[in-house]
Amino acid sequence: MHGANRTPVVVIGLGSMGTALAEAFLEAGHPTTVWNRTAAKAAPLVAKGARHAAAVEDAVAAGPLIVTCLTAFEDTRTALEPAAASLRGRALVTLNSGSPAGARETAAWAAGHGARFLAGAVKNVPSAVGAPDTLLYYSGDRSVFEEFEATLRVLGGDTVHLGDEADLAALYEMAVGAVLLPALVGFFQGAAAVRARGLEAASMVRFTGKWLDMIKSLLPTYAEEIDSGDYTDAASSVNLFLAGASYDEELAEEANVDVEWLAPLNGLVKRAAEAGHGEHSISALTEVLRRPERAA
């Protein structure tokens, strides 16, 4: 932002998370411009205010803030490149999935054009962008960041730069976003179990709560002992995991559940026993799951 006069913005990419993108920039005043393969979505974000670009190079000459919300780096990479011409002195925002290599990849192609490139990674629901604890992170060119950063802010109250580094956003969002594919099949399968009686999922979702609240309290205290390399004090033990195993194959009968997905965690929880983590902390696990480095 400079003075009283809103930052141009440029989103391309219009699905469910990048539709919310734009309608954020306009609701906060800022000039936006959209660009989408399938120009049918841009009309209700016309509708609001944003200017229609109907060439992808058109919408890059735009506006000084590229953010783009596509699928992945590569598809950042296909969409972009008709108008990589216009990316030279702009600034790059990409707001998707992707591995940290993709993140290094579309650096270097950004650079190699002379735009100047940050990686990011939205951390909630299309629904909660704009809101003041809705998190995005970022990595790569720190003037970018600092020079857009109330611009940027305008997405999420909670936006943090992570470092230099260009793959840093992507590789938090691997590695948290780890955690959510188990949660939630963990929920499906309770549900499931839950419905095999004539019960309500929705029955399951203040307990549920309340678990999740419990295992984000243990955070601290794992990653501590990760950092540490101390798994000595076991609130939580490898064996006590261990011993739990057998109830999911009773569950899987009595409930006609299919638990099938939780055989390679409880292989993952024997396989730490055997390494002689047994009575140690179930963070320990973090040690069966660390490869051996790779010889040079």
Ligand SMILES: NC(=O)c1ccc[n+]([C@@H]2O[C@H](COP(=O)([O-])OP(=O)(O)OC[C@H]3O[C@@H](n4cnc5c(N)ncnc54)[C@H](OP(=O)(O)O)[C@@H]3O)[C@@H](O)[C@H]2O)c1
Contents of the next structure:
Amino acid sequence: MHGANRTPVVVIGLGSMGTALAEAFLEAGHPTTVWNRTAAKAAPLVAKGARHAAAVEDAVAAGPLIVTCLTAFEDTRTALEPAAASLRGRALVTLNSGSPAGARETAAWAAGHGARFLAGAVKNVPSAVGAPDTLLYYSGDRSVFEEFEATLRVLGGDTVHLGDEADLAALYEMAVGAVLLPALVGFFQGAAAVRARGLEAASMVRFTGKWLDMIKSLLPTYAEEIDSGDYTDAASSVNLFLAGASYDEELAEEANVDVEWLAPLNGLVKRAAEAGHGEHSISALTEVLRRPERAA
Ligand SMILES: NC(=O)c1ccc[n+]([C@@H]2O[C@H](COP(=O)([O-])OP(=O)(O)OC[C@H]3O[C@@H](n4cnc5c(N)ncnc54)[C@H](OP(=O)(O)O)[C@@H]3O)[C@@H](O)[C@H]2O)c1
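Other form of same protein, the form predicted in complex with the ligand, not the form predicted alone:
Okay, now the whole complex, with that chain kicking things off.
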């Protein structure tokens, strides 16, 4: 599927994610030039048909679309600095994690060098790159998204442009990503408790999956409550969660499991009850999490 008519792509940063991105472009037949600080990481991609640029300046000059996947925005700017003069008129698409402030800073840096800029985020693991339902969001210059949408879709079928503000993808990446660690630590805590009984963590997988499905099914209701500010129709109240908190300590004692990470979460529930949300929906925790507006 090598296509002379496919857009040439440059991939900069060949860690686990950058390598997966380059592989997806190669598989879809895009002429792909790669560059990485540690040059040896390019070898497996060259074996699959990529062209290796020894210098970042040569990489940037190799195509109209530059996709970067470095650790952070700051690393991206540092790595591209020697090639900054060649960025003029090219489309720069970053696909790293980072804060909205980092995205804004990089957008200003890219504009300063005459590059057209899109900040993106991959909401999945490297092995999912290229799958039809893999989610990637982008924000920034819509004309870049429209011009290269078909090429970017190679990385994942659920490809979304969130808006013209370059920091939106980073905002959503962080806002949606916030679920990850609490959900995983919860699973690991449960696994520690069943392992303490000589049972396998694998025995939990089906049940935890159902629990996560249930949580997913509740998100539209919670979002509606938060957006309307009306928490009075509580299927699961703050007080219900407050009552459940004491069981954590009992299980911790019995199974010899460290549940300290839950203390701040239970503290949040307690503060919500103290603020008068006891009989309100658990989504009222959002009100406790939102800090008062800062004075201008
Ligand atoms: N892996 C995942 O599951 C996953 C999922 C979603 C999003 N992401 C995001 O994707 C981005 C890359 O992740 P990854 O897993 O590919 O990380 P990784 O395997 O650690 O690779 C990091 C890459 O960044 C390069 N790099 C870092 N600092 C640099 C600098 N100052 N100058 C030049 N190159 C620099 C590294 O070059 P060297 O090889 O020379 O060190 C390497 O190519 C991160 O923002 C990550 O949060 C990753």
